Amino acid sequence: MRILAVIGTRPEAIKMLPLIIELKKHPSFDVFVCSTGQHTDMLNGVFEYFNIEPDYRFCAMRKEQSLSELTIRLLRYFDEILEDANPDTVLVHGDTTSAFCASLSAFYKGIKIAHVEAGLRTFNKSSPFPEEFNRVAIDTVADICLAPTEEAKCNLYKEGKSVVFTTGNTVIDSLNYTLDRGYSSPVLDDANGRKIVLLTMHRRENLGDRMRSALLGVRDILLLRDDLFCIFPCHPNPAVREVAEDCFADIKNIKICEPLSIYDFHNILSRSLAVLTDSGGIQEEASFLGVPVFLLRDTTERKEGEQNGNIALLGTDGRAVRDGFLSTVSDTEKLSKMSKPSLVFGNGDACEKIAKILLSSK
């Protein structure tokens, strides 16, 4: 079976490369990797870490490029790549524009589509944007839906899908490659004994006033709690950098740094008191590690984590961020409940399960 695995962003790479490594173990699979470069510089380090060299590389991003322009360029690109690679199956992950365009192109050409991390839903097409639309559209044309959880599987059944499997999330598998009990880092040394709070924020729908409001809430937290030290690996998007530098200009107990390698990020996350984030995948990683997640969004597609008590929705209003975070970390019982490790998103065997499913679908 010839498989073309598509990767566009750094989170996709983190979740897909362990799966690609597993598939390459099987002689029945002939696996080709396509990197669209939706995240260019941020992708290279992940490929190097997992020792995978893409067979196809594209640089999809352009300065100030609109989503429409990105979509047009990717559709044209996949039209050519699918002709050259001639895969039996296109393997996509999640909800990126790269995954959407690869799926649409494969559908037009009558090529089978397998969707990893299928079935996640907020049921709000604007949150996250455009990811909620992308994943619904991908699942519409997918032939094999690989749902990470039972709730995601139920969403797909309700939408009329029939070839659905529950696998767990491959991001948990990636932790098997990265966690290091003996880990040390100058970034951790900067904390100087203070409790670490990890911060990430980058989502398209949060750019502008929503991001500024949320980060000002984090600023208040750090002013009120000098026993905390915030590590903020800042997205390279200038719209994020400018707001971050402005909000934290005079705050001493924060380190704004370049995006961390996956090795550094997972190990710092595992040593954190909590994480403040608007990310998707971090919700899964942190829940597995028992690190409380304070979500800087109004919705989550990882409702299992919220129901399990690992994830708290704070939104982006600065006062709500400040008060919601402080009221929890100051309450030993509440924080303890949020800090219990959870297997709701998988136990590290998703890649093996997916490989078996694909083998049986030949």
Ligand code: UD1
Given for the second form:
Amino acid sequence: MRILAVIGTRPEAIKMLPLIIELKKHPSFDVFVCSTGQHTDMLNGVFEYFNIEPDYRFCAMRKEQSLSELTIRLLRYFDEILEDANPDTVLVHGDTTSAFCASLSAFYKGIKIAHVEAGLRTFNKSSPFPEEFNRVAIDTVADICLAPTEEAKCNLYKEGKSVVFTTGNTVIDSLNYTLDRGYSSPVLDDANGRKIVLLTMHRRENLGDRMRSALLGVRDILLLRDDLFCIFPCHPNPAVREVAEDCFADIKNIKICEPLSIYDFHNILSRSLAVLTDSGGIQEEASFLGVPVFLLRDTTERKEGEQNGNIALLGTDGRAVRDGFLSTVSDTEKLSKMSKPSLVFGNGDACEKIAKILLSSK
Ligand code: UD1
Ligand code: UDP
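Could you output the structure for the form predicted together with the named molecule, given that the previous block was the form predicted alone?
Up next: the whole complex, starting with the chain shown before.
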């Protein structure tokens, strides 16, 4: 079976490369990897970490391009590349523009589509934007839906999909490659004994006033609690950088840095008191590691983590962020409930399960 695996952004690489390593172990698969370059440095670093060289490499990223421009560029690209690669199956992940365009192109050409991390839903097309649309569209054309959890599987059944499997999330498999008991780094040294709080924020629906408000809430937290040290690896989107630098200009207990490598990020996350984020994947990793997640969003498609007590939805209003975070972190009982490691997103065998499913679907 010829499989073309499509990867466009950092989180797709983190969640797909362990799977590609697994698929390459099986002689019945001919695996080709396509990097769309929707992201640049953040993506290439993950390929290097997993020691995989893409067979097809495109460079779709343009500074501050619109979603339409990105979509047009990617659809043109896939139109050509799918002819050249001639796969039996296109393997896509999640909900990015790269995954959406690869799926649509494959659908037009009658090529089978397998969707990893299928079935996540907030049921709100504006949040996350445009990812909720992308995931629904991809699942509409997917032939094999690989749902990470039972909840995702139920969503797909309700939408009338029939070929659905529950596999766990491959991001947990990824942690097997990165976690290091002996980890040390100058970033950790900067904390100088203070408790680490990780911060990330990048979602399109949060850009602008919502991001400013949430970050001002974090600023208040840091002013009130000098026993905390915040590490903020900043997404390269200029719309994030500007607000970040402005909000924290005079704050001493924060380090704003370039995106961290996956090795650094996972190891620092596992040593953190908590994470404040609007990310998707970090909700899963942190829940597995027992690091409380304070979610800077109004919705989550990872409801299992919220129901299990690992994730608290704070939204983006600065006061709600400050009060929600501080009331939990100052309460030992509440904090320890949120700090229980959880297997709701998987236990590290998702890649093996997916390989078996694809083998039996030949
Ligand atoms: C994309 C995904 C989102 C995912 C995120 C992971 C879509 C619609 N969204 O959002 O689901 O959570 O990746 O980080 O696919 N930029 C750079 N260098 C980079 C990457 C981005 O400079 O390596 C800047 C560019 O100005 C670019 C902007 O950030 O135009 C936005 O990047 P884009 O890939 O369109 O969206 P993300 O916000 O990263
Ligand atoms: N991540 C990373 N370096 C960073 C920040 C995040 O390697 O500086 C990893 C993180 O471990 C997770 C993924 O990037 O696996 C999440 O990416 P992001 O939040 O950009 O996208 P999302 O998951 O929201 O789609």
